[in-house]
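Just the one chain here, laid out as structure tokens, in the form predicted alone.
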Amino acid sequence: MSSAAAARLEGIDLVYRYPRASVDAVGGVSVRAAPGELSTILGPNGSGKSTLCRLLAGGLRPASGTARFAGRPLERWPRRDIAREVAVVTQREHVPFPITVRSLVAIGRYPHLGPLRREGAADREAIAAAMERCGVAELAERGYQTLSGGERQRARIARGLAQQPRALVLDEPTAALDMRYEMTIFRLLRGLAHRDGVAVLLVTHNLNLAARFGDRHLLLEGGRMAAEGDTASVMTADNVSRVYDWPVGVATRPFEEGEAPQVVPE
């Protein structure tokens, strides 16, 4: 197995239907997150994005099809082993007990520590680096419950980075962030993929930032694949207008990261 395949997170022909639902939330969808690439899952509300994300993160088990990491189905991975390899940042999370930001981020090291081992120098370095990269280092001793929604989201992303995973799955990681931190997080995730070789997969509603920073994209419509591939092949006016049921124009613009199509509603 190649090194890239050894760290690939992928879903193959995934099908999932919620109890008492009359249609599949995800119907025969395949997606992959390869090392060194930033991949996105796109689509309107109710298209199955978050459900697909949960299937790939192991939070749901598909009715058929396979979700796997490094060629092994997720259900065959021991929990501690897969927690070292794949970090997940969910869309929402309730933390019912008081905890500082630093302690929350440190939870990302638990799969590496075990029940009896204390933090070592490498663990403390990973925690500090993750907080710095997500802009929450100055909040280290603040209570998590006292933070704004955007600050909480950045702290949770930092926890995922502290895990030092080979794959990172994020469900709308910038939904509560203002423009500055939205740009910061997208640049951070692109750097994790391109510089550090992490397989990054994120759900987002921001088509233009996905086009600017992403390498591959899956566009969903009604729980099924509407388009999949590189930016140029997915971000077309025809694809976006059809899936979002609204006419759009698409124009290519130059950015620091290179040229990218940008979507403008008409």
Contents of the next structure:
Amino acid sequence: MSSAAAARLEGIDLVYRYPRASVDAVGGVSVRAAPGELSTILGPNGSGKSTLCRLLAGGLRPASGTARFAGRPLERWPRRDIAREVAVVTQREHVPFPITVRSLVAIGRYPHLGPLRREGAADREAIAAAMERCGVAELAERGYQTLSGGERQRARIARGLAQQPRALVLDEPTAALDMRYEMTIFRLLRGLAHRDGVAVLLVTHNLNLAARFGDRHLLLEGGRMAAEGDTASVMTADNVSRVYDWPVGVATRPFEEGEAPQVVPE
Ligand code: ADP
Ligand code: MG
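With the form predicted alone done, generate the form predicted in complex with adenosine-5'-diphosphate (ADP) in the same format.
Starting with the chain above, the whole complex follows.
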């Protein structure tokens, strides 16, 4: 399937409840990440953002509804094939063994390796480029366990980029990053979407960068869709103050990327 329009990652009416929980973590949510767009998932702590990411990554099976990539339900994709198409940078990850940054990033290439499992020139190039773009090239031979939280995070984003997926899901990838790297990653993700046609889906708590760089947004509240649509329709004072339960003002500001509403808590 080569048409860009075919590379959409989407969830339709997804419902999921954790074992022994008394309410649904995700209670009837539809979401889509279209090629060429940076889409965001927003919402307070516990609103179901990470659960939604797991459903879209095929790590959790919905009780009802479907998650699909390029029109085909995730459970009908062979594991290795879907791993070439969809990359996921999870919110947390325990890496229980010693590994260098380069080796961690190289894991992103596994689904692409041939039968001999040996890296070729294209693999080495993808690994080097991903490390460069995430600012971890200098850390290539360092042990992952010796890195700071932000450096680890950048190495894990680099692994997702090395995978060269058509859809990329990232769960709070910039939570541990300083301002410069947070900006670098938002720019990078926007470029991946707009220049390279990747379907990028990003969970973030940074509403202002989401408004500035994102094309579409899904605002979650208690596992349900509180708002969905383009930036102007989602990022209103009404929506944000209601869902985050805190009064806010919203004012439009000009940026290099265009005008964007910016949220200021009262
Ligand atoms: P968010 O990422 O928006 O903070 P999550 O998707 O992690 O929210 O969690 C949504 C809800 O599901 C929360 O109420 C959370 O406590 C619950 N939850 C998350 N993971 C589990 C789990 N493994 N078992 C039981 N409940 C969970
Ligand atoms: Mg989460």
